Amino acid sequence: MYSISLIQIVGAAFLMFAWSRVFLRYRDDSVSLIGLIFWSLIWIGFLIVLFIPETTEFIAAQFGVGRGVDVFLYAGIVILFYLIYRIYVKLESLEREITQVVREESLRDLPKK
């Protein structure tokens, strides 16, 4: 007989909450369809690992890593660095755009001589 642990209940509740936030952002056009699919797959993956922890051992064996949890830690770190990089690039782009708009507005407000 399979029993559900407290961590599975809390984890599932959090994952459903997180997915609901993504879905609501999709509905108000803050997240694209690709973003919705990406994050849905991430949360579904976490649910699978949460309720079938043996899957991590199988995945670890495919990558040649000793423990299943290590695969997800390594992948999580890589994904986090990539997402930070994307945010950094977007922030730099926004700063350039703001600078350009401010320059154009400043020049437009100068009195014509």
Contents of the next structure:
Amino acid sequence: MYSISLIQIVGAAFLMFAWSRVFLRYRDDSVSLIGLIFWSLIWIGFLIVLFIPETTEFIAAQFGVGRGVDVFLYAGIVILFYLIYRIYVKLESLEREITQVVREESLRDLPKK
Amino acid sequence: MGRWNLIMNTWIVIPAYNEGNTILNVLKSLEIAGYKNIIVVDDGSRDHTFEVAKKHAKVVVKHKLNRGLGGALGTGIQGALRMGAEYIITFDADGQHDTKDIQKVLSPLKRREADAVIGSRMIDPTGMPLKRRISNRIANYVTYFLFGVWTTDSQSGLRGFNRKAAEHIRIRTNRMEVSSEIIREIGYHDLRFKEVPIKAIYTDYSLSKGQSFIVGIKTFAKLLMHRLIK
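Take the protein just shown as the form predicted alone and give its structure as the form predicted together with its partner chain.
The next block holds the full complex; its first chain is the one shown before.
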């Protein structure tokens, strides 16, 4: 009998959260359609691994790695991946805001449009 | 429209970062060629760029922090629009462009054949070092692969826009990615686009200011991330 373990519930909740973030960013136009597809595929990939762990065994076998799922390792990678994404988006918008401020300041003596 | 009118409503945007040694000659040669409307964007230089520019350019604005080529170009174009420009030319401060080429870039705009013109150094790349030729070619493929617009010189600093194009093009990136970004915007807004051959004057100095291989790789990585995420 197949039962759902705690890690699958927690993991699925996190993945849905992560995907909802991407979707919201897509809706307010700061993520492109290609970006949405890219991130969706990544999160769906993790979802598959979460519910059909045999895929990792298959992949591990293909690569010649003996051990199957090392849950903590995978969870760590997922979280890191997500954080890097967040930081990247934040950093970019910060850079743009700084430029905007510097630009407005430098143009203050010119006639307004 | 006579040549005089054309010069009067044409603004030349020069982004400059620590170009104190070369910008004087660039400004003087533009003066001699008859271009009066010049806006220099001093991108937070630590040398005497600002003081030199102040003496020879009609408008000089200064970024308090260095924001990179994209940031400076965006400021210059916006400044030129505020000054009422009908045509905007971007021109490098390192002395690699010939003032005679400005007319070549302007004339398709003036004849209303194009909204955006890029002066391509690659149509006749005589004098361009082989390494440069190869890296420019790679940049063109990358630009085409990411944004679907083919240019022979996506990284050229001599460009021309009419007012409509300048108002549409939104520059979001701050650094060297801007050259490819402008091309993307041309494609995105369906602007009529043309290339004209120009000459590049290569000196050791202007070569040292261009993109090195490492910077090129960084620029590519940034463009890729923009395509995926932004």
